[in-house]
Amino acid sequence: MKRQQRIFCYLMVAPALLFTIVLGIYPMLASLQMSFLEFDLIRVREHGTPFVGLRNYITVMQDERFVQTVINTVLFTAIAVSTVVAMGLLFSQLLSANFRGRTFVRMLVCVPWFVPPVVAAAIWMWLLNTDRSPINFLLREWGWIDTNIKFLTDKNTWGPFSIPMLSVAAVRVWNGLPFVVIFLLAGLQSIPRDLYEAAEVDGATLLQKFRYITLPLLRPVLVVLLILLTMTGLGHFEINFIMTGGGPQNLTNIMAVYSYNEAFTFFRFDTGSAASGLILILTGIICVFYIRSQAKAVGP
């Protein structure tokens, strides 16, 4: 009866396997593979694809451009996680209490999850667009701008940080916050409100609650998310690709697209490969930080 039940149970996860396997396990081996052979699609008919070791990374890593793409792409998921996480908090506190239409509120907190993020971005684009920009017109109107905002064109700098680049991390916290807040409000869920009205008695007040009560009782659920949300944001394309393509002038380049135009506008497979290998590589620690978190959390 046992057997029966684990051969069940196999074959339902079956399918979920394979496509795994197939749609993601294969071409990430694949692309590892590619990322130690010179595959320079171009040449490809006239030199093959010999074994050149580690030189695709090498080459990778002395690209100016790519150290560029590294320390953004370190700049944008530090903006979006800090960013997403602060108002998931805010947010998860304020539908946690009881009022009227509630739920109503935390069906329009989700809507921008039920939208792709390519679609996403490409409603953004418009809202953000230099000249079309509702956004660019309401300052006006109140009189706070005299000319149009470049939120996604503007080339000044402010150290590491951009207007483009503040654009693109305030969509992708647009597009994340959703997952955030219900994260955050199935682990409020599970704090006993025994602890908040034994802190009224006290005479606790709401900062006190939040910091002596939430904040506390919701680390192991941050943990997790900040790592979760930390992996995503370090293998990040699509806002960034569509909204801007990583320009101008490199600014909102980041790991995954500059992967992407080795391989597919330059025709370097070999680096492109090289450089989602590191992309990886650094996802990969941090999944090491994700698993230990989750060992310890289940216990022996």
Given for the second form:
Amino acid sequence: MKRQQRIFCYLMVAPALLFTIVLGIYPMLASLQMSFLEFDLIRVREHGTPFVGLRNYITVMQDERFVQTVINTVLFTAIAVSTVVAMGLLFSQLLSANFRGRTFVRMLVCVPWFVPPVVAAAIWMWLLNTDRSPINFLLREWGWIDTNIKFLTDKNTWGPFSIPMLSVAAVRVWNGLPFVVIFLLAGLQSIPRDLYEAAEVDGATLLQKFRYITLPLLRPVLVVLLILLTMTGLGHFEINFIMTGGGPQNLTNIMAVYSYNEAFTFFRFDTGSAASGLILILTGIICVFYIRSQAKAVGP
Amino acid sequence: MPCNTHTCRDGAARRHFKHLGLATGVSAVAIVAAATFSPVPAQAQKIEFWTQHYGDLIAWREVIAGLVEDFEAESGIEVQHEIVNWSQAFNTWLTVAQGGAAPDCADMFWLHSFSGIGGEEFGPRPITEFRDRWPNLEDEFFTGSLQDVNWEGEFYGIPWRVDIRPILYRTDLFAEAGLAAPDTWEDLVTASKALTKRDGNGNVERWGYSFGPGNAGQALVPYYWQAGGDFMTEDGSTATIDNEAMRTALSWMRDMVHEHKVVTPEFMEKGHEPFDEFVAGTVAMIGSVPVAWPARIAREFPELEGKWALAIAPQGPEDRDTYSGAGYFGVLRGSENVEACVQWLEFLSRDDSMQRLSEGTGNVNPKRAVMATDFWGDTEWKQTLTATLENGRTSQHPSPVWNALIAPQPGAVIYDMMYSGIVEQEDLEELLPAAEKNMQAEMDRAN
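I've shown you the form predicted alone. Could you give me the structure of the form predicted together with its partner chain?
Complete assembly follows, chain above in first position.
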């Protein structure tokens, strides 16, 4: 590449890089640095911000609530990612078929994407309120239930699972589905039609075509999608924060909400930063896989 | 020599330029001289003033603009007004208290926390040296509101709005059940039991009572006071929640949930917000209701006219103290325009200015003269609000960690104590000593 071309490329990338550094990387590093200091807003005036090594990390790891949030975060991510990808595969298959009104249905599937997660969370909070839920009302009308389901407040658990966890995960799936469908739809459309036609000539069933053509050819797209969803899933914040604030009894609390509350509710920026530092480590590990998969895709 | 047209015109032009040059020179000298020799003004001529907004944004801007205009005409001090969105307010003032960009003066809240965080460097600035500008403060303002502008012996500003919390109840449902307005804890129990309604399967169609708005931590405060308790010592150094008053308050609240079954057991969960349910008639009564709610019902739900009323907070076993919190106008540390800001605060604290602020926003005003006007006496609910002010007690406590203690989140000491004691019905004899120990550990962060 000529020197001038290289300079042009750098210039094109520079604004995005600058924003990423200033708004993404710098705050991330500052937060990481804070996690190794004593940074208690209530004490900072008297005690300053002395270096404390890994003490904040040890403190949060010894906090039972935090340990539960780590488990919850992993579970939420697993439930939401697996469900949304499974549903995404189904919907994208349906939407790639030719039928009347396809454009309208595609638009309909995209609707949740137009609703910001904050608004979606507020709407679903109302829809899932024990006493006011229209869903409960319908279920009672149809005779399916006698007493209202406590979608967001039931404290009964089955192992680590609970109704509030599944309800919040369902909202996250609802909100994330359009992105997955569009992603997979784009992948599906890149698969040559003649492969399916050849399979049909060989008498392949619908499931066989899916198993032996669609899935293998979608694999690169699926890997990237799974990694991206897992990364964003681990750092997810707003829907859990707004709908339940982590309750009842910490059953829906996740690492990002814990981190926020430590810093902005309890004024402990040090342990809040340590909690977000652990999110960073987790997403960092996933990120390595993502970069490796991308590097493989591009080739040497 | 007589001139022709050209030479005359040239001469006139030259003279014109000469005059212009002379005038410019004289003006320049005059400006330089004025700048050099005129006395330095006694105060800066421009101050930056931040407020949150109240009610309608445009109406709020107009109220402040009108006050600014009058003040500028009177004092010559320019006030630059900026609005802090409520959704950003907490983080904004937290940033200010840590040394972030700050205005000269502002509409503020949570004095104790932000002062504690900012210390002597940032955040709210005491204006004790100007205290004598308001010689009759104690007589002119309701006592409860003044607790919100004093901390550690220093005076920080002028309260201008109060969130005072009386009882809100449905008069139509009370009339149906033949009940009188509640006045004591016992009345609340009796009325709530009569008004709670369930279907054949036990699903609640109407709750008789709700302790208060969504913030669960705040719900306990008035009941604990009414039972005779104080959360901490006056100097904010020692936690005092392991006592008979707390046992009484928590037991009473627990009984309302589990024994009388008149309050939803979900009252501490995030989605609990009884306003809509009250409007829909599925909650009959809310104790400790935020001051904005009655005004909102009157404004937005005309169909409910004559179907609701306010009552003064109930008499508990010991007291009738009512949850209250005042927003105040104060000065920020780092301002070089303190004198100008104090003049602005003096202007804002006048009866006329307070009246305009109160009428323009619908906020209850801490000044007795304002609350005695027709505006606050034209309806029964407004009269009740005014009467309730006499029992107002600030919700702020003399510790910078108070807002962390009372936060409506799991992990906050008071929230966890309430959840265990009321919702989970744990043994108070074991719970309270542990809760007090936790609270003390939190408070020791500031000591």
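Owing to the predicted nature of the structure, the values given are computational and were not obtained by experimental measurement. Here the rigid core means the biggest group of C-alpha atoms that line up within 1.5 Å when the two forms are laid on top of each other. Positions refer to the first chain, counted from 1.
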Cα displacement of M12 between the two forms reaching 2 Å, rigid core superposed: yes
Rigid core superposition, V22 Cα moves 2 angstroms or more between the two forms: yes
